[in-house]
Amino acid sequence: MTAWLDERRQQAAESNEVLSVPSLSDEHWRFTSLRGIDFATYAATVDAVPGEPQGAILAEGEHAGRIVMRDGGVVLDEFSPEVAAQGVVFGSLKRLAEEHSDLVEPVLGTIVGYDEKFAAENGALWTDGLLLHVPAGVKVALPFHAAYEIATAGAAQQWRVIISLGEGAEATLVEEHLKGEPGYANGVAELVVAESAHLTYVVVQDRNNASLHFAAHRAEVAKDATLEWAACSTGSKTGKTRMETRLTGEGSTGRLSAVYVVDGKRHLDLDTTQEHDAPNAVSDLAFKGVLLDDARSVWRGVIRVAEGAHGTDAYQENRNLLLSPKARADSIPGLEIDTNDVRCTHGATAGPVDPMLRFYLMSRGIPAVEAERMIVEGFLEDALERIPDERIRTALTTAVMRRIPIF
């Protein structure tokens, strides 16, 4: 292990030692209780069996590179020689932290720090993950694909991702968290999008319904750069995902979209920030969810506008469709604005299917079940349409609709 990496792990371990598991008294955890969860019962393992991922919906077709992390180790690490010839670096983070420390050291632990319990734990204990670096001016047409799977019941998977795009670079990374066995997943993703670069980042979370899933994703987007970030969540019993976008350069854009389905007694917590630190930047967030049974969702979203970030254009919305009277969705939008000449708006709704809309469709001869399907799919459609890649968009639509038992 290199000295700098050992120092980072030690720093994270010290923070992890003093930080306690969040409770309901913590502002960001007011609606998500971790009481009764014994994280010590989940054991890390790196002796994973090689092989293709099970249940990946976006693994078909050509890719510029592929990673499969099973339990604590990378078991598949493929990379196109043609793409590598352009100076792109992709593969196991554990391996590349040694081979390309010049790319890893400036980013690791600098975008997502160690001041939060789960991030600190990950900083100390991560076993592998991936690095994607695209140098300036290189545009990779084919997507990169990463799959994370817990194959051993009760295993803890600590994964880490670094994505770095140089000036004017373009790339797409699709990240899937597969059903697998029940376990505990905790990850961190650090994204750096340089001037005029364009990153499409798609995250699909379909963990086992008995699993715990925690993740902190944070991006820094420079001048005239664009981040298109799409998330789909249909799995895990309990967990919390942070999606934070910091627009550091003038004219930068962050476009965030998410769809989720929560059923049974599962609990989903999404925590987002749109940070405007530069003038004339745009952020646009649209999250839509469908809740069934006794499920619960929480979305807490904050738009922060720093002093001097004039010309900011920021929007956030969270819409929830409740298909059960026992389901509950909490939406907490917020604005923190320290400058003038800005446009910042937000909206949130939660409610059942409109009976008049259902009646209208049935009066046109559409059966009740098909009418429900059309309403739900139509509700999610505009969020899914924001995903630029048609193949990804179609696969996610199919996967989401399968989770809704009325069909």
Given for the second form:
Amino acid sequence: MTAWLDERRQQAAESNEVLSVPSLSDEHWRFTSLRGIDFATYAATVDAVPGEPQGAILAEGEHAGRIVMRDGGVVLDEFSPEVAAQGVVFGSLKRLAEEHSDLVEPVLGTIVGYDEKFAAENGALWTDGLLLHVPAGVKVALPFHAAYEIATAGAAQQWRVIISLGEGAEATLVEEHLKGEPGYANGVAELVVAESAHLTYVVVQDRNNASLHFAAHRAEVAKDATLEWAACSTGSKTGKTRMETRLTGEGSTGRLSAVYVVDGKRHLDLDTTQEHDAPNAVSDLAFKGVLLDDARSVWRGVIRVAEGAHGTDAYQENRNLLLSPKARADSIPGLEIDTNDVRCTHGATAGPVDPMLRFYLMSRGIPAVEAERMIVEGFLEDALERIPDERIRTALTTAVMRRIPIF
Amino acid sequence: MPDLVIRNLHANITGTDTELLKGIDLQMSKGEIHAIMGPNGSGKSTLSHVLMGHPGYEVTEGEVLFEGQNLLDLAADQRSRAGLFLSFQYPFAVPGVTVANFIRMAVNAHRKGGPDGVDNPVRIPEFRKQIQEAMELLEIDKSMASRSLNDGFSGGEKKRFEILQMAMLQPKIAILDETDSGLDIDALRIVSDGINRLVGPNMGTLIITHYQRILDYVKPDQIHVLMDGRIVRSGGAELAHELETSGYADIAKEVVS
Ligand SMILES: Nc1ncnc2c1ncn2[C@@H]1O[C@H](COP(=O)(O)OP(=O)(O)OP(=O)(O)O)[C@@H](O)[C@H]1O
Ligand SMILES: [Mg+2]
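Would you mind giving the form predicted in complex with the partner chain, to go alongside the form predicted alone above?
Then the entire complex follows, led off by the chain already shown.
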């Protein structure tokens, strides 16, 4: 019954065999070194470890469905019967890959292939995760929530996500990668947004300061559909997060927002694409980061406009506030344009808090530390205010601000 | 003693020996209106920045007393809480911080009185009422309170918001650095009315300007002419008229001779 599943794992495993861990000489890894990491020391996990996950910021309140994955398996798999009655499918991917192979088979491994080391490894080794399928025309108002946590120090967690929205469907999924124990997390998320559908996808990555976090999220957005994607990264030691958006349909929209705070000797790598494969699509990326101590961030983002994608409107900006002289942020924007009549703009900056601006605030009676806090929060607010849901916006603001120790 | 006493003030660009203020003497008190005029680049904004505690300048000589207290010992935020205000010639944009939030933070910082003070935040409805009244008097559209301060504001709008901040913080001495520049004729009247409402027993103002017009609305007790880092002449309101017709050239000649 699941021969196709075994086949895909096999295919991924073969690819994983052949590919080696990327090095600085690989174009996408020029600024992120994996040297010295012994991936073999992380123990593969298959089973769930019972227990309550800690530190989620958006798990409270009413949800259409909730998933909690601790180590290799799902410990909580909850789904509102009323939402289920509308034909929505939600729950553990391991379970649903069998029960709903009709939904999983067309997507798994087709959006994120096996040609990259970590995606290939995950394709071979993923143990669980979630499937969210919303049939055409169904709008789910309540958000879905997923939490991933490494429960055992030294464990490897291979998570996998599939979201598919049918024509005109609407849904929100909030994913939280919790602090947990130090370990190795590797995941893939494949998102299909059909014609005129609207997906809000929020990813909060607050993994342990000693954890490795690798993720490949990739979305395909059809005609007139919208992907509203917000990421908040405050955790993990190093790794890479790929956030790829392919606009396959005319008039589709991708709004990509991220805020991050990196401190200590941590390293954050965000690798994005805005792929315009159809005319008159809009993509708008705004990433804002705050760096402290010896921390380092890398954002690499390419806007790719295919032949015939006229009327493309693509924007990308990455702004970084360096709160320490030793912190560093690298921005590598890129444009690959194969058509005329497009509008593509980008901007990138990195620098300390403007002392003149701080002086302006202080001249109003606001003490130096408070002034700095207001400037940093205002700086991030620019990206955060793009998030339409107020509850999510407030939670993310709190999440990033609490990671800035001087405040 | 006058509320603000500036004695032989010299200041350099921080870290250099470029001297921009070369011995300024000036005294004023609450209730008084003083004006400073002078050619471009003569040091007017530098003086206002030095008084406010701008990090780009360092005082090399002289002293400034504010209500008898040594102003130069205080950080910019302390100077503000002590009752000094500067309306900037070029106000800064504060991205992501709304006008209302910014002013509320400033008001609360004043109420608290310092990092060691006791939090005594203004109640939100009370604050809202105050800011709305002040905005109405300055004929500022209510909707602007929720915009990021000065972010994308027009030149004239920025100046109105400087005066709004002054009205909300109620300083003892307000330095207005070319607040009239960039204001249209109606706005100039509105802003001048705003200044006149506040000047009185509780506030004095030092108006830096290039134009006679604002001084027709806000009548100065004294006018000082600043040239090349020094006050070269002081006089009554008639001095502005004299300058308007003859320019600074004659004074420059006098100074040299
Ligand atoms: N940080 C600085 N670095 C270099 N030069 C400076 C700096 N600050 C001021 N200056 C110079 O000092 C002089 C005085 O500048 P200031 O801004 O005080 O003039 P001002 O009298 O306010 O002129 P305006 O009427 O044009 O506003 C100018 O020549 C200016 O270029
Ligand atoms: Mg000036």
